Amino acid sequence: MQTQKDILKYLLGQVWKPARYTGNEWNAVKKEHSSVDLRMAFAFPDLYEVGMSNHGLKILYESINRNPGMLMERVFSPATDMEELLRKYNLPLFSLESHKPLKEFDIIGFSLQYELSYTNVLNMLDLADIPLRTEDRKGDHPLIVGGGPCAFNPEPLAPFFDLFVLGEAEECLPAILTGYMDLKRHGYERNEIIARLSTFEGVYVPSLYNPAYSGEEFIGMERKDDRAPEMIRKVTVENLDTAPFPKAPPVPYLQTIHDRAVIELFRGCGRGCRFCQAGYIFKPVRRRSRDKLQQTAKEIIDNTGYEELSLVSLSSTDYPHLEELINNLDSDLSARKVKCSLPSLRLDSYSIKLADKLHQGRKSSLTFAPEAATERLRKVIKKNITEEEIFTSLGDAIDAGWQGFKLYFMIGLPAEHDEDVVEIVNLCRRLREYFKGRAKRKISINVSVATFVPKSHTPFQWEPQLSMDEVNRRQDILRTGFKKLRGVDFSWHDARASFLEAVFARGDRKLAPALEHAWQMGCRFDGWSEYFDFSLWQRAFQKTAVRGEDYAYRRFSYDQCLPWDHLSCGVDKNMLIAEHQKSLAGEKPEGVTHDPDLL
C-alpha cells in the first residue's frame, strides 16, 4: 500500500517546477511537530515564485520560529497541474517543511495581498479538506486567519475567515498565538476561543458582527457580542530596530520574482499620494538606524549568499543619509561582489545620482512612476513632480549612460480628462525628441498604463472607477497614439481585471456567495492573464444577483457608511475627507513635498 510520501514523490515527477513543493531550502526551519505547543502554516494564495518574494512572509517566519514552543511552515497555491494531481489521488494540500496536511495544523494564516487572489484562498481551503465557511468548521479544524493589506477591507472574505489581524503582525502575532494556546489549554470550545481573541489589539472577528442594511443601503455594523470592539484598530510596530527581522530567510532552489536579499530601510511613507493605500495603512514613518541596517545586511549576505541586496521601502530615496549608508554597505560587501539596488526611483537628480552609483558598469534600465502626464493631474493625486524635473532627471540619466526607461502611468484617476490621456503619448514623444539630441546610443522607453482602482482608507475611497467601456475607450486613445510613436513599447492592464479588483476592494459581505460560486465554476489565479476568465465571473454575479457595477462604479458621499468604517488604519476619516477635497480643488501643498506630520 502506497503511503502519502510515496504518492507525493510520484507526483513531483509529473509536474512542472517540482521545486515549488519540495521544501528543504537552505535556511528552511524544520521542527518536530511533537516538540512544540502550536503549529501554524503561513499560506500564500499564489505560486511559490511569487510568495517567496514576499518580505512579510520572511518576517513572520522569523517571528514565529524564533519561539521554541511554536513552529511556522509554508504553503503556496499549487499550480493547476499539481492541483489536478492532488485531486486525482485524493492527496490533501500539505506544507513545505514537513509535508504534513494543512488540516493537522492549529492555525492557517493567509497573506492577503491582492483581491484577485481570493479564489485561490478558497481553493487552498478546499484542497486542504477544510470547510470553506467558519460556521461549518468544528473543534478539530484549524483557525483560519487573514492579514495583509486586503485585511483593511476583508468583508467579501468575512464568511470564510475566523479572524483577521489588522496591521503589522510580527510583534503581536506571537502574543495572539500564546493567547490561543492558553484558551485551548483551559478547555474553551472553538467559538468561545475565537470570541475571546477578539479582545486582542488588532484582531477582527467577523462572526461577532452583523452588517446592517436599510433596503440595499449598508448602514453599519451591529455587534453580536459585547466583547467585540466597536472599532478595530490596527497594530503598529513602534521600533523597527528591535522588531523581528529575517536575517537567515529560506533561499529558494528556483528563481523567484524578486531573487535577492532584502533589507527594509523604513516603514510608511511621507509623500501622501492620494491613490496609494500602502502610504496610508503603513503610517506613520518609522526608520531603522544605519548601524542596524549595516549589521543586518552583512548577516543576511553571510546567511544566504545572495549577490544583490535590495534596499526596500515605499520611497527608499527618502531615507536620511542614504548615500552614506550605500557607501558603508559598498565598503562592507564589495569584496564579496554584492551589489546594492533600489526597487524604484523618484524622478529627481538625487535619485539618478544614487542609481548611477549603484549600477556602475551595468546600466540597463531605470524604472519611474510619474502616474500622470500633466502637472494639473499630478497635483490632484499629490504626485508633486514637475515636467521640468522629469526632463532634467532623465537627461541626467542619459548623460550617465542609461539606455532604457520604464515609465508607469494610470488612467481613470479622479478629475482626469481626455487631454490628460493624450498627454501620456505627447510626453513620451517629447522625451523621444529630447533623447535624440542628447543620447549617444539608442534609447528604449517602455510605458505601462494601469487603471485606477479606488482603495479603502485613502482620500480617493469615495471615488468611482471608470466604466469598462470608458477604460477601453481611453486605452484605444493610447494604443492609437503609441502606434505612431516609434521606439516606445506600450502595455496596458486588462480593464476587466481592474474592474473585478475594484469590486472586491470596495465590497461587502454580499459578495461572498459570488466569490464562492466563481471558484466552484473554476476561477483560479485571476490575477494571471492566462487563467483569468471574466465570463465565469459574469455568470457568478448573475447567479447570485450581484451587480459588480454597484461596487466599482459608485460614488460614495461622506455621510454614507462604508463597509470598512469599523476598521481603523490609524488615519482620521476627517483627514481623508480634507485631502479628498483638496484634490478636487487641484490644491498643492505650499512649500513642502512631504506631509510634515508623518516624518
The other form holds:
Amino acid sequence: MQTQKDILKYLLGQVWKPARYTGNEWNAVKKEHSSVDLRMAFAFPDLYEVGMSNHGLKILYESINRNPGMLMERVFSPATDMEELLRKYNLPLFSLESHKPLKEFDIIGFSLQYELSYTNVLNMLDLADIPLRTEDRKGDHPLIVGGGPCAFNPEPLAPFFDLFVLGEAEECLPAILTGYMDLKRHGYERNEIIARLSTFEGVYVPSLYNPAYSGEEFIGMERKDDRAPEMIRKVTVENLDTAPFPKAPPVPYLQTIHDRAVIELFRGCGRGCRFCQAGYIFKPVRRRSRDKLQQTAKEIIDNTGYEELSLVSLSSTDYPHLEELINNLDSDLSARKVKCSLPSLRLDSYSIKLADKLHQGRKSSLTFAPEAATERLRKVIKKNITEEEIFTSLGDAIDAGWQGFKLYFMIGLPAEHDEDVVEIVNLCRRLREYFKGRAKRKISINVSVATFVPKSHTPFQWEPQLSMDEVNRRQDILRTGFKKLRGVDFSWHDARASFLEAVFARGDRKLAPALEHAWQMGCRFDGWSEYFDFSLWQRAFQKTAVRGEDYAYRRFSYDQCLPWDHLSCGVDKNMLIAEHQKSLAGEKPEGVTHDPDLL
Amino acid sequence: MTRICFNYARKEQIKYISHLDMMRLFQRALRRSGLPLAYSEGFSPHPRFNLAAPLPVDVTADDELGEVFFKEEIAPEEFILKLKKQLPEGLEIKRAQAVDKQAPALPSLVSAALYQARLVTVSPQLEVNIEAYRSALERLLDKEEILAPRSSRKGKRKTNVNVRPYINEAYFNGDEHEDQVVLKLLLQTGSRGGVSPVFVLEQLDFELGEKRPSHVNWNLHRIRLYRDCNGSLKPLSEGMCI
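Given the form predicted alone, state the structure of the form predicted together with the partner chain.
Full assembly next; the chain just shown is listed first.
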C-alpha cells in the first residue's frame, strides 16, 4: 500500500518548483503536534514566492511560535499544476512544516491582502477538505479566521469565515488562541465558542450579524446575539519596541519576490494620501527606536545570513534621522557586505541623497509614484509634490548617475479630466526633453498606469470607480500618446481586473454566491493576468443575479449606511467626510514637508 | 588568505532546489557562520565561492565538491565545524582541505558525472517491462544524433546540439534489484559541453512510447564527478581535486 508520503514524493517530482511545498527552510519551526495545546496554520492565498515576501507572516510566525504551548505552520496556494495532482491523487492540502493535512489543525488563519485572492481562499479550503461555509462546519473542523487589510471590509467573505481579526494581531492573537483553547476545554459547542470569542477586542464574528435592508438599500447590521459588539474596533500595537519582532524568519530556498532581511522602521503613515487605505487603517504612526532597530538588524543578519537589509514602512524616508540610522547599520554590517535598501522613495532631494548613499555600483533605475501628472489632481488626492520638486529630484538622481526611472501613475481618480490623463504623456515628454544631454547615456523611463480602486475607510470610499469603457478610452489616450514618445516604456493594468477589485473592495454579503460560483467554474489566481478570466466572472455574476456594476460604479451618499460601517479602524467618519469635501473643493491641504516632528 | 575545498552530500530533503538556490543557500550559511569570507572586488561584492557542477532540481548526490576563499587562515576542521552548524537537514559536509590558491577554479576541472536513475512508482500494482526499457535504451544509443535545444548566451538564438557524443555510458543493471529498473549513466559535463541526465531520461521515455507505464518517476542520484587525467577519468574528489 502506498502511503500519502510516497504519493507526495511522487508528486513533487512532477511539479514546477517543488520547493514551494517542501518547507525545511533554515529557521522553519518544527514542533511535535502532540507537544502543544494549539496548532495553527497560517494560510496565504497566493504562491509561496509571494507569501514568503509578506512581513505579516513573519511577524505572526514569531508571535505564535515563541509560545511553548502553541505552534504555527505555513501553507500557500498550490500552483495550478500542483492543484491538479492533489485532486487527481486525492491528497489533502498540507502544511509546509509537518506536511500534515490542514484539517488536523485547530485554527487556520488566512492572510487577506488583496481582493483578487479570494477565489484562492475558497480553493484552499476545498483542497483541505473543509466545508466552505461556516454553517456547514462541525465541531472538529478547524476554526477559519481571516486578517489583513481586506478584513476591514470582509463582507463578501462573511459566510466562509468563522471570525475576522481587525488590525494588528501580533499581540492579541496568542490571547485569542488561549481563549479558544479554554472554551474548547470547557466543552462548549462550536457556535457557542465562536460567539464567546466575539467579545475579544478586534474580533468580528460575521455570523452574529444580519444585514438589514430596506428594499434594495442596506440600512445596517442587526445583531443576533447581545454579546457581539455593535461596533468592532481594530486592535493596535502600542509600542513597537516591545511587540513581537521576527528576528529569525525562515530563509526560503527559492528566490521570492522580496528575498531579503526586513526591519520595520515605523507603522502607519503621516502623509494622509486620500486614496491610500493603508494610510488610514494603520493609524496612528508609531515608530521603533533607533537602538532597537540597530540591535535587531544585527540579530536578523546573524540568524539569516541575508545579503540585503530592507528598511520598510509605508514611507520610510519619513523616519527621523534615517541617515544616522543607515550610517550605524552600515558600520555594523559592512564587514559582512550587507547592503541596506529602501523599498520606495519620495520625490524629494533628501530621498535622492539617501538613495545615492545606499546604492553603489551600476545605478539602473529608481522608482517613484507621483500618482497623478497635474499639480491640481495631486492636490485632490493629497500627494503633495510640485512639478518643480519632480524635476529637481529627478535631476539630482541623474546627476548622481541613475540611468532610468520607473514612474507609477493612476487613472480614474476623482475629479480627473482628459487633461490630467494627457498630462501623464506630456510630463514624460518634458522630462525627456529637459534631461536630454544631461546624462551620459539616454535615460529610460518606465511608466506604469493603474486604475484607481476606491477603498473602504478612506475619504474616497463614497466615490464610484470609473466605468470600464471610460477606463479603456483613457488608456487609449495614453497608448496613442506614448506611441509617439520614443524611449518611454508604457504599461497599464487590465481594466477588468481593477473593476473586479473594486466590486469586492466595496462589496457586501450578496457577493458571496458569485464568488463561490466563480471559484466553482475554475477562477484561480485572479490577480495574475495569465490566469484571470473575466468571462467566467461575468457568467458567475449573471448566474447569481449580481450586478458587479452596482458595486463598482455606485456613489454612496454620506448618510447612507456602508457595508463596513460596523467595523472601525479608529478614524471618525466625520473626519473622512471633511477630507473628502476638502479634496473636491480643490482646497490646498496643509503643507507637508520633510519634518522629523511629523512622526 | 585560505582556499578550502570541501566535499558534501545532498539528500532527499533539499534535492528540490536549483543550482542558484544552492549557491544562495551556501553563501547565506557561510555568512551566518561568522567565518571571515573573502569577497570579490567591485561594487556588488560576492563571497568567493564555487560549486563544482550544477545539480539539477530533483537530484540527490553523494560526492559533490565546493570551494571557498577566506581572507584569513582557517583550519579545515574549524571550517567544517562552523559551517555544519549552519546547514539544513539534508545537506552534509563530509571532508574539507586547504588547497593551492593558484590552482584553477573548481568548475573548470569537471569533465564527467556518473548518475544512477531508479524508476519509482506510486501505483500499487505496477508491472514494469524491463525488456521494453532495455530495447528502448538500445535504440536510443544506436542513434548517431540526438538533438538537444540550446539557446545562445543572450538567450536570443535557439540552436540544436548533438548530445549523443556526450553519453559515455548507459546501461541497466537489473539483476541486483529484481523488481527495480536501475539505469547507470556516465555523461560528459562541464565547460567542454555536456548533457543533462534529465534530458537523456526524457529521450528514453520518448523511445518507450506507449510502453511507458504511467504513474512512474525517475529518481535521479549523482554518484560522483570526474576530472580528465590525460584522457582517463579520475574521481574529482580523489586527493581533493588539486
